[in-house]
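Below you'll find only one chain, the form predicted alone, shown as structure tokens.
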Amino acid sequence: MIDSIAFLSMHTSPLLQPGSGDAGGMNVYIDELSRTMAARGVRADVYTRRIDPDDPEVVEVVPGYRVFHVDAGPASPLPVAALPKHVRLFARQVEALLRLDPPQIIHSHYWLSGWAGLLVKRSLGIPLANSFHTLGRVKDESRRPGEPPESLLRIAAEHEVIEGSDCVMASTPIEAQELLEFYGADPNRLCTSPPGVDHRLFRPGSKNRARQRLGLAAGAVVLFVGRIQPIKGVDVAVEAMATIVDRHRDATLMVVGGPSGPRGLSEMSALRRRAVELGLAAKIRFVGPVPHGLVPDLYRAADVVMVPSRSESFGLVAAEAQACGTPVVATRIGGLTDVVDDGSTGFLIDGWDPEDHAEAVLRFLDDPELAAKMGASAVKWSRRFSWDATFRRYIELYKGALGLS
């Protein structure tokens, strides 16, 4: 029986506002697989490292779920390329800590805590499962022209994480096919379960509510959520905007989500100068992030949700969306091949060509009936992905980690 596993997110924390600097699907997924493991009997204690002097040490999310700040370099915020030379002071740390209570197994997410998970995993001889969420030599086959490589010390780590996990997660088929043909992954320790989705809070609503409760005028709305950063394409979203609005002049386009990564606040000051050119500045809305619990009724407000993404694991964003019974148009890429279906819940597009996108999006703004038969049949394919089957797929496979039956 599994009654205790230690997450580790050394970057980021499920505690949170996704949308926000590093804090994005990640800690969605995180914070919702704690919950759920907590509710099923399964002790979760997610190891994050300490951002914030005031930060408690341990934080109780809900019974059996606490989060524990770990120091590990200054109690500040810090960009992902400076946290390479904590990481071992955050094993060191986590470690200390693990001796104390020791887990049947540690789960770390992305490669900086995969990385200080094989430095414990080393130590304690404790059973380590990876999800990686991003992998960088996938980034860049697809990455925006002019943008840096990803450094050779993350794909060196990467690799070693995936040669010394007991257990390595994809979200779909398609990252178990990449980590094996990207880094030589050991098909025999490579495990695919998709995350959920909490189907209580993303569930179909009134469009007219929604759009009240959120002080929308009338007109079409396309809408767009994550981190503000070239890797998630909202700049093909507000290039296909003068497309849609040469149809559509009362349509807006809503971007929900903050600047992200070494290059997040240049992005958005880039996509705002754009808009301006395009004329557009009165068409598209920069929202910032949000709550979490609001997120359903952007969803539900929305005639298509656009994710035009040059990488993604899975694709939460657009699993939310059809969830809530709004149609996507999602870049052909990674997991959102296995989270959008085809031509039935949403149309996927080959590349970033922003008037590929635009066309596929006013389909759905033309033809009302098309967006409304999608709109259903993506909530019944949403229901492939829930915290339920998620649970039941994770503790079989920390079961054959663990050597259990």
The other form holds:
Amino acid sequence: MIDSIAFLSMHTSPLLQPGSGDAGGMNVYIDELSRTMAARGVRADVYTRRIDPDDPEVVEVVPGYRVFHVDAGPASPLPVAALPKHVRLFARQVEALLRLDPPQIIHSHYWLSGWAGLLVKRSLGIPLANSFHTLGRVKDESRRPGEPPESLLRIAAEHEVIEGSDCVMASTPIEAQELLEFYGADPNRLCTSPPGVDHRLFRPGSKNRARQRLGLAAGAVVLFVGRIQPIKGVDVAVEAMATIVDRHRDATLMVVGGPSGPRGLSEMSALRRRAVELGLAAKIRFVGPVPHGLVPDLYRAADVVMVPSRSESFGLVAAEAQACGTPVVATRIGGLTDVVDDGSTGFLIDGWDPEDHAEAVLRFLDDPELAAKMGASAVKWSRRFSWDATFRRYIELYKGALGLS
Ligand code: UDP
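Got the form predicted alone; any chance of the form predicted in complex with uridine-5'-diphosphate too?
Complete assembly follows, chain above in first position.
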């Protein structure tokens, strides 16, 4: 029986608003999984680095789900690049807390926490599972020209975590394949489980009422939701709008999310500049980050959601949009190839040519019946992703790692 888990999420807290800075899909993932675990009687304690001196030691989110703020480095937000030197201290602090009340298993998230998890596992002997969420070598493969590669430290730490974990978690078979190919992961310790979608929140609803609530004018709505950084391919959506407005003069692109990572701010400025150069300043709305609970209305209001990412281990946005009945146009890469059923719930596009993405978007804008039909298929398809299913799968995987199954 599994009754207690420690999640390590050193670089970002599930209590943060997703959609800017370092907070995104991983935060939603840890929060949803912890809530589901607590609701099913499994104690979920999340350990994250303190970024504000006023953060309480412990926050009880709901009974059975707590977030611990751990002192490691200055109590202020730090860029990811500044965090490696605080990993050992973070691990020592977590170790001291876990020693008092050991969980059955540690599940770390991202390479930094994986590294900390490995240190804790070595000193306390608690089994370790790690989810990477993104992999340095995979990101390097999709780098745009001129962008710096991932640090050698990250790649080395990823190798070490993969070798030292009892269970390496992948979100999709493609991520599992990447772990095998790029890192030589041991297939016997490789486990696959997709994340879920909160179907109580992300469910279909009236497009008109959603638009009224959001105060949107009439006209086609194309939506991008996510952190603004080069890897998310927002530039592809902006360029695609030039073609889209040629045929649909009333179309608007809504860009929801804020700058993230070392190139987030420069990417945001470049996107705004490009919108002006293309004469699309009035057609592209940079909305900024939106609280997670308000995101469903954006999906419902949209005619199509674009996910033109250059790398994506899963792609929660695509799954959430589909759960709301909105078809998706996404790049044929990574987890998106699992999340979108090409030709049935959306279209997968090879490469990042804005014309190709625009043409797929136009198929939906030109033919609302097609959009409605594929939106309905998307709702059915999205039911395969649920946090309850993820929870059950994880419990089986944890039992395997503990030799209980
Ligand atoms: N999100 C949000 N508000 C925003 C932008 C994004 O709540 O303003 C959420 C979105 O609903 C999704 C997550 O952030 O749950 C992004 O996850 P995804 O897997 O698509 O991208 P990641 O951040 O993991 O790269």
